[in-house]
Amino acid sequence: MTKVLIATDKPFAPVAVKGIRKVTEEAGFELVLLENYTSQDDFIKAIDDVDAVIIRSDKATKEVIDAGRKLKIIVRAGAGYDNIDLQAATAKNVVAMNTPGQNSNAVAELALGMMVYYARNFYNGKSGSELMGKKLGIHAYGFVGKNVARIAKGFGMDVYAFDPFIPKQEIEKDGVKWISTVEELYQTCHFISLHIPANSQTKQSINFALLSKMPVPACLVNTARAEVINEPDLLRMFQERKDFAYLSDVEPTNKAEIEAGFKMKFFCTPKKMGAQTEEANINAGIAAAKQIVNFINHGDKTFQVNK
């Protein structure tokens, strides 16, 4: 029988297992849970006799994947796949997947909710300002960068995007106005949100010499992930503009450095929190199961990220 082990150190809700079972179960496939686990020992053990994973932020490490004797597939509930080893995927033939789009209103949501938060003084009873009107930057037009727009048309703010691999036409279709670079993007906008993946082409280029295009006052929202910001810069960013802030999903490792002098222009949740819905959870993790037994049944390889 064909196994399905899901490793979560931060485990789906409850009814996103029981939807997973289902999808399983019904597929004549038998589902594992670790759940909560503390070591990666504990991960190393579970896969060994698995034929598929299900995994959120967990890390599949080498070490991981080639401890899965029997391991066809593994598949990370979520858009970004940097937390798999591709290399080492591929030289096991293991097919990784994502699931692209499952999560991406909640982070949207997440991102417009920091915005408003930060807006509003971080609620502290202090005049605050509103967003209607504000330019705002999406860098990066995915799925998540499409749900941002959405939204925050309906806030009524005046919205530009920037995306090398997006036709402009698919771009405008959507009432979002079309911009040809990214440091005419932060020319442009106040607010900047940030939806890149973190690979090679794209770590740390979030420098001063892009976030100090951007014009007074200016805020960068970051939902993507930690490794795309060049962290000095973001510092020198702080102590040279005084009217610049950060929202982040993300922590930065100068964290405390950056609350100690700028903590009014600062904020990040205290763990990644932008597929932390109840929703998300059933949809990414779902999709993650019907992924995996198209897979074995019938060898569609839709979402593979290793090829």
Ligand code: 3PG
Second form
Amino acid sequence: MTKVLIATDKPFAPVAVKGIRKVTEEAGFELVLLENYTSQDDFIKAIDDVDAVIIRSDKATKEVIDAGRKLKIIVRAGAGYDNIDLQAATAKNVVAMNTPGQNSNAVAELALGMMVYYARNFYNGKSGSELMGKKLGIHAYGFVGKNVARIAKGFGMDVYAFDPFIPKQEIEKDGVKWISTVEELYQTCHFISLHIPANSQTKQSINFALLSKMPVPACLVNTARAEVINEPDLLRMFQERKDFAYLSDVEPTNKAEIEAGFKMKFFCTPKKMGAQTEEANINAGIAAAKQIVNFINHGDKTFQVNK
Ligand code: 3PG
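What does the same protein look like in the form predicted together with 3-phosphoglyceric acid, given that the last one was the form predicted alone?
First the chain shown before, then all remaining chains and molecules of the complex.
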């Protein structure tokens, strides 16, 4: 019998697991769960005899992939697949997929939520400011960026976007101002929302040279990945620009230092939770389960990322 493992150190909502179970069991597959695990060894043990795995930000390293004796497919229920060793998957003839777009509204809502929280002084009772009329720059206009634009326009923000991979017309048809260079985006906007993936081109690319172009006051919102930030440069921004704020869903490694010196300019969720809603869990989890069924039963490789 085909065996599917859900390996999530940050579990899906129970209602999403129920939905995944329904899809897999209707296909005649067995579903097994590894939730809240604390060591990679647990993942390595659990993957031993399964055909398919659903993960979130869980690390599918070479060691994990190689431990899957029968493994055929690994689906990241979410957008970013920087947590999968694609080379190891390809070498073992394992198909790797993601579920693009399925959790993007949840992430976008958190980005705007953090902006409001900051603009109102973290709800400390002192007079804050409003988002209406403020310039927001969206760095990468994929599914999350597009949702951020839609919600920000509802707030009355003046929305700009830079994305070298998306045609100008596609951005403009959403009523968003197209910007041709990353530098111009940062020069123009008081708020920047990051939606770039973490890869060899983007890692540490958000540096002092770019951030220091932002007008006063400046606020950077990161619901993407910690790795895209140059952390020493982030600290330098805080030190040199008293107006600079950083709101993040992904913890910087120098968090303690930033928190100690710049409390009212920094917020970080205690655990990455942009995609942590029942709706996003259901959408991404069930999409992952369906992709597995379609691949196992029909060889459908739509959404494969290790081609
Ligand atoms: C994604 O890439 O889909 C998001 O970062 C969400 O990640 P998560 O599933 O670990 O919450």
